[in-house]
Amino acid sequence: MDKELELMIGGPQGSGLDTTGQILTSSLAYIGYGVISDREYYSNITGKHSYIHMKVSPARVPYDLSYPVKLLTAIDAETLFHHYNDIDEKGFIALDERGLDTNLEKIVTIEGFTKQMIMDDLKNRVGSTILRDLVQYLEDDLKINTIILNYKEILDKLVDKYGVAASLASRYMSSIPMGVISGLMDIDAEAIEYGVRRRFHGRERIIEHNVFLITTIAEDIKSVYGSPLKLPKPTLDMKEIMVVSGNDIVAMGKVVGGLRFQSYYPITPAADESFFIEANQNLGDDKGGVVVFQTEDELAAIAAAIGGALTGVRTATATSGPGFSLMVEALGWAGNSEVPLVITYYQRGGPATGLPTRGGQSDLLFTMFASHGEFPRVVLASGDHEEAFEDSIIAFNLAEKYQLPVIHLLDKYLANSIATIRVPDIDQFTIDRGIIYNGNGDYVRFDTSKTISPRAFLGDDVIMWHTGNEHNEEGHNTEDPILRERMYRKRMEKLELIIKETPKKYMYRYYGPENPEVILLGWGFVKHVSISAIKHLEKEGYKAGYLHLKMFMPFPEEDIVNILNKVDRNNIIAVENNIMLQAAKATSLFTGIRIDRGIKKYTGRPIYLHELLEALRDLLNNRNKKEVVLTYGS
């Protein structure tokens, strides 16, 4: 019996894989397991290959996805052609017998370069590009256990029992992999029904149909194969848990943090956050609600958010790379006018449209220095769902306390992954709205005698001016050199206050021994795979730590210098999803510590534990080698 399980479900985009991931994650969480479910997909509506990569653990939330997987369930023939190299020896595959005669050369949804690479490999190893021959090869050479089902006959059971029209039965195709997984893992029917009900709340006929299919398949699988992938009983120490995507948890954090106005223009992978808020924006008469405003473009989105912030409500906008690029001029306006604005920025693969549905960490330096001129801003990055929740609240506090834009950075991997997390303790958070004008005395919006001027709101019984030009204390345009220096310095001195007053846990976190020999440096979603890597390195005789950077502007340079000075410079290894090692560059800029060694991945896929460990061993055993580029993933 394995202690943890990696599995994958693949099929064409639009075949219900997202629903499959949600139901399975909820069902497993209901039993008490820790689950992470990552969704990878092409940027088209239907047809191209997509998949769910899931990891299940009895004792933790296993963010450290890795290969090979123990189980691959395929809705279509194309899935196996993409992932036959990802299956563990003596693992399991489940597929539709009607696709066994599929020839890879005839599949039109695989792009030419990818298809040619797979064809070359199959002809070399299998001698054929026919799926049946590939399956035989996997059975003979890797001792893979093959479960071949007739998906149409399974769906016909739904037609026979409930009178579902044959033309509509295919909509239930995604229930088949859930049934196979439920049988092999021995997931009980109560948990499955819970997961289905959570996904299709109130739609009783759909619930009944899905539960029937999944449980019927599960029983058939168990009767033939048993439950060889059953995990030990869960020991996860979580009394209350949530099953949420990264988009969902950020939305929840914003609402807890007092969000009252969110503007957006739809863009992947940011839009789901605003959709979630829209679906849940009525908080009840006693608590008010959230206004969600879809604008005509991203320029209008940030302009609307600035306007909302000036009226005194907690305001945010959410976007991704191309959208943020359009927001940059208005970002400078907000910085110049000391507007407390939150921008939630979901990174994806760039430049230009780039990889719209794939991940990356290539926008860090852009956010730190975006817009012309110098003005204070906070750049805050989250590494997992729990951090994303608390950072969404802290972002509002920082924005209003210091009256500046806050850019909250997340990556697509976090946004589109579903995880079980403990229910956050919202009582630990306080709302800090900063210094608000109390109505006494003459009011000047930009009082240079104070680093943080009292803030009045549009609509209050005061007069104020806002302009994109440099201004005097009242807000009128000025080009006077003395006033320019005072106003410029007033704004920039906020950065020193933030470093002095912000708890260190929101700026960085260190994991590992007090006196390490090696330090991995990273940020964002590389957090947990790096933490797992240092634990593996410890077993191999290395004392390794992981320095998780969270706040990049302002940068906690003194503390970071003290941590990095514990090791030889050659033993600092950056781990990032970009080619420039941007967090390492930022660290070098502010600390003077040059970081020359790194592990980088910029394919749009997350960094997997097995490839990270291999790369680390390579660097640690070859001190003259500077970097390793990772490329694993379909």
Second form
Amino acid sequence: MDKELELMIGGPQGSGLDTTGQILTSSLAYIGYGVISDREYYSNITGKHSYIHMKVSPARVPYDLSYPVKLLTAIDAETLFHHYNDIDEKGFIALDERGLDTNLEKIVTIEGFTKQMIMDDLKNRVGSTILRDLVQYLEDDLKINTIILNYKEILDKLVDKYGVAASLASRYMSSIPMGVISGLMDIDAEAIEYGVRRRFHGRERIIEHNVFLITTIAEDIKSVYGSPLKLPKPTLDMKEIMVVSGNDIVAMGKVVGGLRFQSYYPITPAADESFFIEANQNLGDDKGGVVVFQTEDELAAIAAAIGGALTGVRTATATSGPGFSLMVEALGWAGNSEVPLVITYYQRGGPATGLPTRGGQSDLLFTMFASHGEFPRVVLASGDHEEAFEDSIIAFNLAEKYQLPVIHLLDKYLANSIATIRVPDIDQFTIDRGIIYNGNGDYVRFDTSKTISPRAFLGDDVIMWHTGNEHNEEGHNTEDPILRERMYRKRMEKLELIIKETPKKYMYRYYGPENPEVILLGWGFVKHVSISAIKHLEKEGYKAGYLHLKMFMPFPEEDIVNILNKVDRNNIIAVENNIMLQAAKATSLFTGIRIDRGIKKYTGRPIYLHELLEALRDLLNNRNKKEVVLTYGS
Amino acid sequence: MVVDIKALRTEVWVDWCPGCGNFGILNATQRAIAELNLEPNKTVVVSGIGCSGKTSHFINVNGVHTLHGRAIPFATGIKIANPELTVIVHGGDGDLLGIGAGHFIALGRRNLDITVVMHNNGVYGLTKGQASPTLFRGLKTKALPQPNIQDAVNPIALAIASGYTFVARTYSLNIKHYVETLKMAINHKGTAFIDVLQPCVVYNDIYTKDFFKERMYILEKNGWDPVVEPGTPTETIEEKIKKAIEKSLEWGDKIPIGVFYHNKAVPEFGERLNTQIPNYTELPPAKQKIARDDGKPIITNSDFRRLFSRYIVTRR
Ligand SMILES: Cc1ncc(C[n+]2csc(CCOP(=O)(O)OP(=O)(O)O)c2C)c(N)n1
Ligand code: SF4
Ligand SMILES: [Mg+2]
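Moving on from the form predicted on its own, kindly provide the form predicted together with the partner chain as a structure.
Entire complex below, previous chain first.
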């Protein structure tokens, strides 16, 4: 894994970082590299600091991010103030000459507390808060190579060559980091053009300008520095590579899985999924299309999805914490009235509006228990883009087969990170619609003679009733104690069926040696950083495994007990992006195995490999220590 | 198939208080469904929560008894997913204009072809008589400990302002008027709202049968013309809107019932969806196949590559 490259691109929101990230990722995929690209940004449209953190690998699809990085390219002066600690010794930074005299003290887009922290550190170590002095310090003390360019002069080349209006030239800013990276990594002109074309398809003039700019910068960089960050030839065995964000791949999975009606109310980091579906909603003349319906609020979003589901359509909504909070009452209605429904839930940092654009895994227990009363539901969490695709399809199958709401949990890290993955083989999936009324004999919707009553749809040849109250077989309200007990149990029995009938890989996955001494327990996006960590630990002499939990409701108790029983209780370490160690709590609840050692991070930033390893070593060497709280990342 | 009104009753005992205006609504609704010959399996009554919310259990067509305030969005999902269904919402005044007011307004923006029937009794019946959003300030109905200090909303004006294209008022005990109004509303291709004055004999001792009987008159009898035909100039439409809203302010010695506003010129939501999805009408969500005969997704590998080619990079 040492022949991999991590790099960052930083700049203000709205300066085209996304564009750089997309072009770069496409170009790298075209060459055949595996890429993960995480985007971190403020809840702000223009002006505040944002950055892309990317890992490139010739041999695998990487998912685990780590620090320090080998290269930082900065669009503005502020970037380096945030990230000077993130760069490896002898690494590279690229900066705009015009920003060198910037005094951190004067930058208004950094909030007070952050600025003070950086100032204190700079005063200590550098003795100045001026960028030029910081750069000097990095060169002298850390032997970091600084590439100082004049961004205006570079953009002026466009003005000279193509007559682009000077006022419009700044729109090409995103090409500068791309040019620098292309030079240092030796990305050739053909690959650059490929990436640019994908981003701006058909807009020939813009393509030409960008390619010109990027290749010119790349050549200049190469002539001075060579290409010290060039990676070995790719060895990934993929001919076609999908370049997708988590939002994208979930949307694709849902469409393949049969989604034909999605209602939503906009919220970060879920809304991009609905936009994606709408942009691709027409499936073909003979196939129809997916209705994407923007509602007045999340109360309506879930209610409309339930209504649609009653007509036999695979429906879903996509939301995040605040939206799901509003959906909770209707969730119970769906559980009570046995409605198949998928809620795609992208966790962000809570509580309340919390950290709107940052990640978190703090809603697991909420989704497991949300809404009053007891009713069956599935809570299913995905750990990477490929899982997310599969789970998006499986979620619908579970929903329809067991006639209940399925909450598909993702997090912002996955939603907003772009990964290069294998093109899925659709033929590996089956659409399982569960038991459907065959049209013979009298029909009652809630036939209690079996756990799963055949489903008919509104508009079929039969009539049915649905209600949020307890009901009889027809679906009319009842308060009869015997009927109540029967209906109540019938609904809850579905949970046992799910555990019995669902392939284990959708419930949990275990990575590592068969007889581990240490088990890391995690879920969601901590998956790959944990898998990388156990590999490192192995080299350090620990036999460590990673237990990746996927299904929390119902919970595969027996299997999990069997796995966890392999190690001493003190050697189970939870790794989670929350403070309560929620997955560990859920595990304890269902298995009786108390897990109280863990590594936690709730800053809104993902868990990085370097800090996870450090924390693990700490816990493994100090057996009385219960927890380590991680805080790395700006 | 001719629908027999008796067949539109269910076996569920109608548990409203004796004398409640809801009985009139129920009977008249069944009659309208019968007269329109609506097929029970292609008809859905979607109700909210309250005394009014129980309506869906008493009519022998599909019934969806939803959550307090949410009947409209449930109905919206049903209608968009399967536009061949006739969807009728029954809600209380608290349900539709209190807890569900946001949905009430949003529906008007869409002109989706469903009918909303509001059981307007001025109180929250099922929770024992609190003031509803249609009860005027200063009034003290029977159960209120103190006179109401919140102002009433004007349902007719609100519906018109929200964009409803068929807005009417009727009276729960004037069966003939109710039936005619509901039939017009259901036949209207767009969102229809009917404000039904409904005596609550237990909690509302102000809006009683006698109160209404003395004051009600039928709008159309005075040469009232609420209809906007396609092609009507904007100024004329605006004129009709203004008149209808002005008329809706009339509440006192005289209370008008009838159609306040009826605009046939606004595109229905399905037409709007058609602009996004050209084959929505032939293949709405409920009519689409999602799996091949062998159970594999209808989206094949080659469909997938066609639909999402932008996201697939072929290595050089
Ligand atoms: C979320 C929620 N809050 C409160 C209630 C309690 N509740 C039941 S019926 C009702 C009021 C019903 O009034 P209205 O909608 O006017 O219907 P009516 O009974 O008058 O027909 C209330 C507040 C509820 N069911 N759900
Ligand atoms: S409380 Fe009022 S509205 Fe409810 S059933 Fe009794 S009379 Fe009718
Ligand atoms: Mg009421």
